[in-house]
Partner chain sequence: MKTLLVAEYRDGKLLGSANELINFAAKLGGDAVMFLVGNETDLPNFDGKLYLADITQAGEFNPGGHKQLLLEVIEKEQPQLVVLPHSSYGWDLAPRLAVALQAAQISEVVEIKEGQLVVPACNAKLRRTVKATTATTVATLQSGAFTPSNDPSGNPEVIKLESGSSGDIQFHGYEAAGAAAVDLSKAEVIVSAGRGIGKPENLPIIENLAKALKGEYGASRPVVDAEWAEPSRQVGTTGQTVAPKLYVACGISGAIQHLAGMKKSEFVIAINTDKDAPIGEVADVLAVADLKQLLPILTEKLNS
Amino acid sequence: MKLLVCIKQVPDMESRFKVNTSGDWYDETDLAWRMNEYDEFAVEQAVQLKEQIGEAELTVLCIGPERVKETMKKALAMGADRGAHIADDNSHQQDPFAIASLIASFAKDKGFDLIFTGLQSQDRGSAQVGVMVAELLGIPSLTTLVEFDYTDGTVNGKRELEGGSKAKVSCTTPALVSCQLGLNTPRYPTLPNIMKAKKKELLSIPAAELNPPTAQQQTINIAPPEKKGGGLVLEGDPAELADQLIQLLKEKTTVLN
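Now that the sequence is in front of us, could you give the structure of that chain alone in the form predicted alone?
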């Protein structure tokens, strides 16, 4: 069985973000990088399936500049067998369709039985790439999974709906699944596995070789949220507070006019 898990390198969400000089993305200077949180659940589920089946090949794929290889090594240390790095220094400028097209172009002739992705990325949060990959490959997709089971070529799962409800879903392979937070508990790579990961195959493929399409969307500019004025804390006993509040409503609003 051949498995593919797609991951993305994103900034640590605790980083201090600022807009870059072009005004169309965040400044990458001094940012700490990590695997997209949703993708950690995808890697774990793919590794668990590999362990369940016994005879399976698991490839981890990541698109981006040279630095993403460090994040790929974590997936290799978690249990992936080999890595495929699609080298693209401008991947942050690609829209979901362009990213999905690169993945589909890589995967189309590889015979993958199951493709795992995270539900969405923490930086863009479009939740579109996974389903687009499935559509481009002409295979079914099960999204937002919080439960997963594989038996004899059939994937059964439960997907998260609004309000805490869950829907039972099922399909036969080949297929793609996108993983929601809480699907499993991602493992921490052990030191021996980290050392083994350094010797695993990690190939780079220039994005141009996969004939990426022209992006359908373009980010014109981004900006941090506008700062709001500070709040006003009223102090005193209840009667005084009531008088202060009424006076403020008269002066600052039209509620009592």
Second form
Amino acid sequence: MKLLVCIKQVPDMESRFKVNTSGDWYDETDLAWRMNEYDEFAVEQAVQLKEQIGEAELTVLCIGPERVKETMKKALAMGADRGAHIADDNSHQQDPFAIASLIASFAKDKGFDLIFTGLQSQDRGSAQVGVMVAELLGIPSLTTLVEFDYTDGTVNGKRELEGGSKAKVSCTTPALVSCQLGLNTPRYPTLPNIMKAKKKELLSIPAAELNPPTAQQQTINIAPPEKKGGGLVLEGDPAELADQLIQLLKEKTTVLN
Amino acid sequence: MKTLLVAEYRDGKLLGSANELINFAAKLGGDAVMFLVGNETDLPNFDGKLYLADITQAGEFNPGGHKQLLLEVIEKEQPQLVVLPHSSYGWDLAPRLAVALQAAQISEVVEIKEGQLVVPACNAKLRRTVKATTATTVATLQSGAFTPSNDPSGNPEVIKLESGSSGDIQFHGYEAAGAAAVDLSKAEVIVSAGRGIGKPENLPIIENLAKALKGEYGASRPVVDAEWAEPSRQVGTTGQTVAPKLYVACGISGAIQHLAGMKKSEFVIAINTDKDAPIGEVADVLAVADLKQLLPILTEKLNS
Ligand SMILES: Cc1cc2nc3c(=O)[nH]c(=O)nc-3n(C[C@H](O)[C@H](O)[C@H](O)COP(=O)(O)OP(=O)(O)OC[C@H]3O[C@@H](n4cnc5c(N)ncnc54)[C@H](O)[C@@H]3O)c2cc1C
Ligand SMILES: Nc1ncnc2c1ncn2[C@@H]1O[C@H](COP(=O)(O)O)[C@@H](O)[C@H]1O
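Now that the form predicted alone has been shown, please provide the structure of the form predicted together with the partner chain.
Below, the chain from earlier opens the complete complex, with every other chain and molecule after it.
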């Protein structure tokens, strides 16, 4: 069985974001990078399936500049067999359709039985790339999965809906699934596996070789949201903060009465 | 500009997001028509053409079939913009349509600014104004961003569609959410733990403050997913919706799905080490501090 998992490298969301000089994305200096949270669940599910099947080969794919290889190594240490890095220094300017087209173009003739993606990326948050890849390849896609089962060419899954209920869905392979938070418990790579991952194949393919389409959308402007104001910001020594909070509770609420 | 609005049914009922779509179209201006897979007993309050496919034939969750039906309507109406809710239905269906139409998709619109669509980035720490360069655009709307102050009124002119194809996905029905062991909706005070608590051993810090304030404790989703707290304690779109007198968000960044569950709280205190955390947008007070230091002191002062 051939498996593909698509991951994205994103900045830590606790970072202070500044706008870049071209005014169309965040400035990348001084950011700490990590695997998109949703994609950790995708990697874990793909590795679990590989363990279940035994005879399976798992490729991890990531589009981005050289630095994304660090994140790809984490996926290799979690259990992926090889890495396909699609080298693109301007991937942050690509729209979801262009990213999906690159993935579909890479996957087209490779006969993957199952492709795993995250529901959405934390920085762009479009929740588009996975479904678009499936549509471009002409295969079914199940999105927002919080439960996954594969048996004999059939994927059975549960999609999470608003309010916490779930929809039971299934399709046959080849297929694509998009993974929601909580689908599983992503493993931490062990030290021996981190060492082994260093020897795994990690090939770089220039994005231009995969004929990316022209952009369908442009960013006109990016900026922090206008502060609606009103909210009080308190800083300082914890003991003083505690006194200030108790004072506010007395003045503004009835909970201490 | 002509807009096609795609309303959503769940479990045989029209969802309230239909009103948000109608309000969005009114804000944008121009003509609007609607599309719905549903039935005549429960229709949106929309003054205009409504293309209706029968839900018993077209299926409630059948994205491939719904896509085919929508493409027929789009062929007839030639809208420049197709709008869906950014919900489990909308974010699943929209990219299927976008690829078929060779249309750009703009996800999770929060605002219309000078005729352009604005979307969040980086957990709402940034906002991006986006412009499509394609003839047709598909957009999804963030839940709650276009809620009208008064529900619209009106009766649609129904145009029935013949049921479409069955698609390549089987839908086998719903599984209800687990019964809530703790009913947070009745609590007057809720102190919630976010991922910022760092490890499960720190949960008692949150519980103790909740006790000192005679309230319950809640949690954000990662805390529940990591099994540090029971699922029934989760606040948010996929958890409980609460409106206590006091909500204390500890180590919670303020993602939209969390805010959706608590923004109706009367008074909100956020405790976060990150001064820029989006929770600051809804908090009456943001105390910039390490919760592990501040909460025990606060609890002790409240208890004495
Ligand atoms: C379809 C869908 C449905 C979802 N439903 C829900 C839902 O119902 N409920 C929900 O909560 N989420 C939900 N989510 C997830 C949501 O998008 C966020 O990922 C989640 O709310 C983040 O939780 P958090 O704020 O605890 O963690 P994070 O976003 O990781 O934030 C942790 C915060 O803690 C702060 N912090 C760190 N250390 C400290 C410290 N020592 N002291 C004080 N502060 C500290 C950080 O600055 C940061 O702001 C959903 C997501 C999707 C896609
Ligand atoms: N640059 C990328 N490289 C590889 N996969 C990606 C990339 N961007 C997005 N994806 C995949 O597509 C999913 C949805 O991303 P998005 O549509 O950007 O929200 C992510 O969770 C990843 O699995």
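Between two forms, the rigid core is the largest collection of C-alphas that superpose within 1.5 Å. Positions refer to the first chain, counted from 1. Everything numeric here is computed off the predicted structure, so don't read it as measured data.
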Core-superposed C-alpha of residue 240 shifting 2 Å or more between these two forms: yes
